[in-house]
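Heads up, the chain below is alone and in the form predicted alone; it's given as C-alpha cells.
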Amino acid sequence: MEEKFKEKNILIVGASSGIGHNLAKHLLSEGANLITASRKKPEDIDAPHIELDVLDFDAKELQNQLPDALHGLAYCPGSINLKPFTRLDENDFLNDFKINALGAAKIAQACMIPLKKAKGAGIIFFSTVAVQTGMGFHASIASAKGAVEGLTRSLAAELVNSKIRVNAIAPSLTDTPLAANLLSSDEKREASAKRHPLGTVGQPQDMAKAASYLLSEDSSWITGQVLKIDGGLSSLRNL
C-alpha cells in the first residue's frame, strides 16, 4: 500500500474501538505517525497513547504531549442517545452535547498551535445523517450533531488562511460497539439493513477510509463539507 501519511504526524481522540480504531489501523498502514487519546490505550495499535477524557483534560497538558507539527486530527467520540422527546432531560442534551460538540472544540482548540505549524493540515469530526435527515427519537443527539456540523464549516472559515482543512464524515447507523444494542439480533440487523436503498449496515471501515481521504492530501481542495457516507439513506428514496 501506499504510504500517503510517511513523516505525518495524526492525532486520533477516541481509537480504542469502532470507526476510531479502524481509522487508527488504516493510517498506520499507510505510514503515518500515530498518536492515539482515549481513556484507555486502543488493543492492537503500535503508536504512543495519551491518556484523556474528552469531558475532563487538561489542554496544556495535552499540548506538552503533541509533535512540535500536527498534520491531521480526528475526533472519534460519539454517543447514541436515542429516546421519545418527552422523555429527554436537560441532562440528555448536556451530556450529548459535551461529548459530542464542546469536545470536538476543545480539543481543536488544544492542538491549534501544532496543526498551525504543520502548514497544511486536516481535522475530521464525525455528524450523523439524522442532522439533515430528519428521524424520531434523535432529537438529543441530533441537535448535538448539528453542533458538529456548524463546527466543522465555521472553522474551515476561519482556519482557511493557515492552510488547516476542515470536514465532517455524516454516517448512518454503522456496526460498531457503540451501535450493538440497534444491532442486537438478526431481525433488528436485517430491519436496519433493509431502511437504507444499499440493502446493508454501514461499517467501520467505510468510514475510516473516507476519513483517511479527508486527512491525505488527495483531498487539498476540500475544506468545509460534511460528506454523507449513509447507504443511500440520505438522498435516495428505497422503493
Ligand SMILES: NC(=O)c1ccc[n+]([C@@H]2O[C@H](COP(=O)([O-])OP(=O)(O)OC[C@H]3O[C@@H](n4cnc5c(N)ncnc54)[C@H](OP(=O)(O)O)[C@@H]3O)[C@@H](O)[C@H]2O)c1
Contents of the next structure:
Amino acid sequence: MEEKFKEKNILIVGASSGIGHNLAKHLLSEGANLITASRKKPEDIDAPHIELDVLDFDAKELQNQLPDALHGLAYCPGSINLKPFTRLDENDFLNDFKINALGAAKIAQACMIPLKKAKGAGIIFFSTVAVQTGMGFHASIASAKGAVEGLTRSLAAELVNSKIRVNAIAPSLTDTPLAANLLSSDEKREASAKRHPLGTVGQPQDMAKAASYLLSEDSSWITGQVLKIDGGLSSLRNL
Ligand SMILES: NC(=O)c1ccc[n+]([C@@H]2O[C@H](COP(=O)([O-])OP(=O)(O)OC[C@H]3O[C@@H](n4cnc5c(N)ncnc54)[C@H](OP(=O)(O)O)[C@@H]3O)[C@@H](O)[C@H]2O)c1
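The form predicted in complex with the ligand is what I want next, because the block you gave corresponds to the form predicted alone; please supply it.
Shown next: the complete complex, the earlier chain at its head.
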C-alpha cells in the first residue's frame, strides 16, 4: 500500500479524543512521523507526545520539542457551548474565542519556523456548520469559529509564498465525546440524524479522512478553503 505520509512530520494538537484521535490513527496507517500534543497522552497512539494546554503554554518550549521540518499541523481543540443569546455572558464569548481561535493562532505561530522549513506543508483548522448557516443558540461558538474561518483565509494568503496551505473543515454534529450531551439518548440521536439530509450524524472518520486529504499532497492546489462536511445540512433541503 502507498504510504502517503511517509517521512512527513505531522503535529496533531488534540489527538487524545474524537476527530483528532481518528486522524492520528489514519495518518499513522499512512506512514506519518506523528507527534501529538494535548493535556492527556492519547491512548493506543504510538507517537511522541507533548503535554500541553493550548490555553497556557510556552511557545519556546513547544518549539524545542518539534522536529526541524513540519509538513503538517492539525489543530483540533474546540467547544460546543449552546445557550440562548440572553444567557451568554462575556466569559462564554471569551472562553470560546480562546480555545477555538486564539489557541489555533498561537499554535500555528509557534510552529511557523518548522512549517516553513518543510518547503511544502499543510495546516488544518476546525470550524462548524453554524458559521455559514445561522443556527439558534450558536452565537458564541459561531462567533469564535467565524474567527477561525477568517484566520484560515488570512493565513492561506500570507503563507502562500512559504508553500504552506491552510484550510479548514466545517463539521456538523459529529459523534465524539465533545458532542456527548447532544447525543446522550436514542431520541436525541434520532432527532439529530433526521435533521441531516443524509440521515445520520457525522462520524469522526468522516472528518479525519477529509483532514488527511487536505494535509496530503493530493490536495496540493487547494488552499484558503472551508470544506463543509455536514451530511448536506448546509446546502440541501429535504422536500
Ligand atoms: N463533534 C462535533 O459535533 C463538532 C461539530 C462542529 C465542530 N467540531 C470541531 O471539531 C474539532 C474536534 O472536535 P472533537 O469533537 O473531536 O472534540 P473532542 O472529542 O473534545 O477532542 C478535542 C481534543 O482537543 C484536545 N483539547 C481540548 N482542550 C485542550 C486544551 N486546553 N489544550 C490542549 N488540548 C486540548 C483534547 O485533548 P485533552 O483533553 O487531552 O487536552 C482532545 O484531544 C473541534 O474544533 C470542534 O469544535 C466538532
